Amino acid sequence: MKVYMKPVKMVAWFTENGVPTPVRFQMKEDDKEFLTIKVGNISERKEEKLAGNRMLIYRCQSEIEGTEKVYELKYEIGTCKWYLYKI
């Protein structure tokens, strides 16, 4: 997997306890328009601290441009920002 740490636009739903679950996201290609990806399967969710910032990491699998790919999304709890971490 290659590390990107690229900001994405996310649609997510939250539990009553405030835990987010990603549904779909958009990322900007280098020279293209936005690419919308529906999160197909979430196989793992874990929490880590990076430089004092709490982050949730989701290992997901989706069909991207006709190919099944495994990738990781990060949610920065303090700033409520989503990132495409690895693909």
The other form holds:
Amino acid sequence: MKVYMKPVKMVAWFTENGVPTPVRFQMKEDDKEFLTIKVGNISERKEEKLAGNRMLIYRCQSEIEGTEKVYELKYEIGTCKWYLYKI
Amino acid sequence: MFLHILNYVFTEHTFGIIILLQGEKMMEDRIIFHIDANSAFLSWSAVNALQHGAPVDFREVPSIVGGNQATRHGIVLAKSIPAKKYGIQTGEPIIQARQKCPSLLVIPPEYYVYMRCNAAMCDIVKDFSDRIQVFSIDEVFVDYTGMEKILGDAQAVAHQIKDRIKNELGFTVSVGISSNKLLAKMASDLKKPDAVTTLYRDEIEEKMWVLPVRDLYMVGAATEKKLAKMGIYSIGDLANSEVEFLKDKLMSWGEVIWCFANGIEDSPVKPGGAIPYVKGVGNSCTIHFDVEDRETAHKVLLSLVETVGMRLRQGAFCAKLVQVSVKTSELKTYSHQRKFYVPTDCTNAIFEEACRLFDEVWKGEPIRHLGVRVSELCGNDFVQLSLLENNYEKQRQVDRAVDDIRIKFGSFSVFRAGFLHSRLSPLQGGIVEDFPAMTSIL
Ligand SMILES: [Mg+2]
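In place of the form predicted on its own, output the structure of the form predicted in complex with its partner chain.
After this comes the whole thing, all chains and molecules, with the earlier chain placed first.
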């Protein structure tokens, strides 16, 4: 995995306690069409607070363009933005 | 927690006795931490950038945080260790720094990041004591007295704080431990980055007296020069001088620095401290005629500084950075800034520096708009004990008296004679930047 860190469009569900789980996201590389990815297995969740900024990190696995890939999503709580962090 | 309740019970029932005991114990038996973020602005921006996917760690390449690249007169506010190797110094103009290192990375200041880091740092520290004082945006004092019975040895806890900040927040701090705020502050400076250092009274001789006198907090260039003439070069030389002799030469200021050199200082850790929530105090005005001479421009600066100084003093702040900005009648803007070696809240000191900055930058065009702004605020704890270089002490008394009169009888009840028969207003309203809610405090 390499650091990619680009914002993505996200569908997520939140528990009554405010815990979000990513469900499906869309990413777009410069000259390509939007690519919709269904979030498969989430193997790890952690929270970081670097420089006082809270972010949730999810390690996930999905089929992307025919191959199984492991990647990480980040949710920035302060801005409500989702990022494809590493792929 | 546990201790709060205990404390409360004690003070309720044996109030008088506790006060007496504390009065006696205070000087020697307190445990004070000073926690100082290492190259704060730079490492905070670096961590924030990394978290958002930056390919490089600013701390590992020659880089600086510098005010506003658009105005060519920005100065270096913080530098990375690799930048230091090029001889780049805090406070020097950015153009000069670029000449020393052409590949230098210049990062604009990001105050919202700094405030978030400060708050996160305080949150961690609050797990270890309820008595903390935010002294500046990257410095916190902690009164750990009494907590050792619950949380354990001071040094071990200092390491815990330091490591938690490093692991959770991603930046390093230096912690100083002693029995008062001044020594704790001196201690955190002894070893950095990422270190814990003690400087108790019985360690002063070995750890502090060997340092040049300039390293003593609050001793600036002017005092250093005077002391050199008396044959005082190290902090130890100063500590072992006759206090009467120093008082004779430097008046009460002599006694203050003699006390500091001997590690004598007993100000309490004041909880609260609103410092980081205000990034600066600025004031500017558009003049209703074009200013074409230096003298009038200086008068306008004075009218601006009068309010800036008053706001600073009301907030119990001192400032480390002054900036002057000029807009010409053709709407060209430029600005110029400089750091004080010793933080100040004195109207005249700020005014003198503002004039010097103005003179250096003004090219003689007609002026439409002038601004003065001070930032990099810190508490005035050590300043209050007396002050300052260049015999500012008297001026401070005047400042205080004038503030009192103005608060009681109105802003225009007293003003400088230079404004008599002039077309200028003797003082201009001050604005506290960015956080309008704070105006009630300032
Ligand atoms: Mg610092």
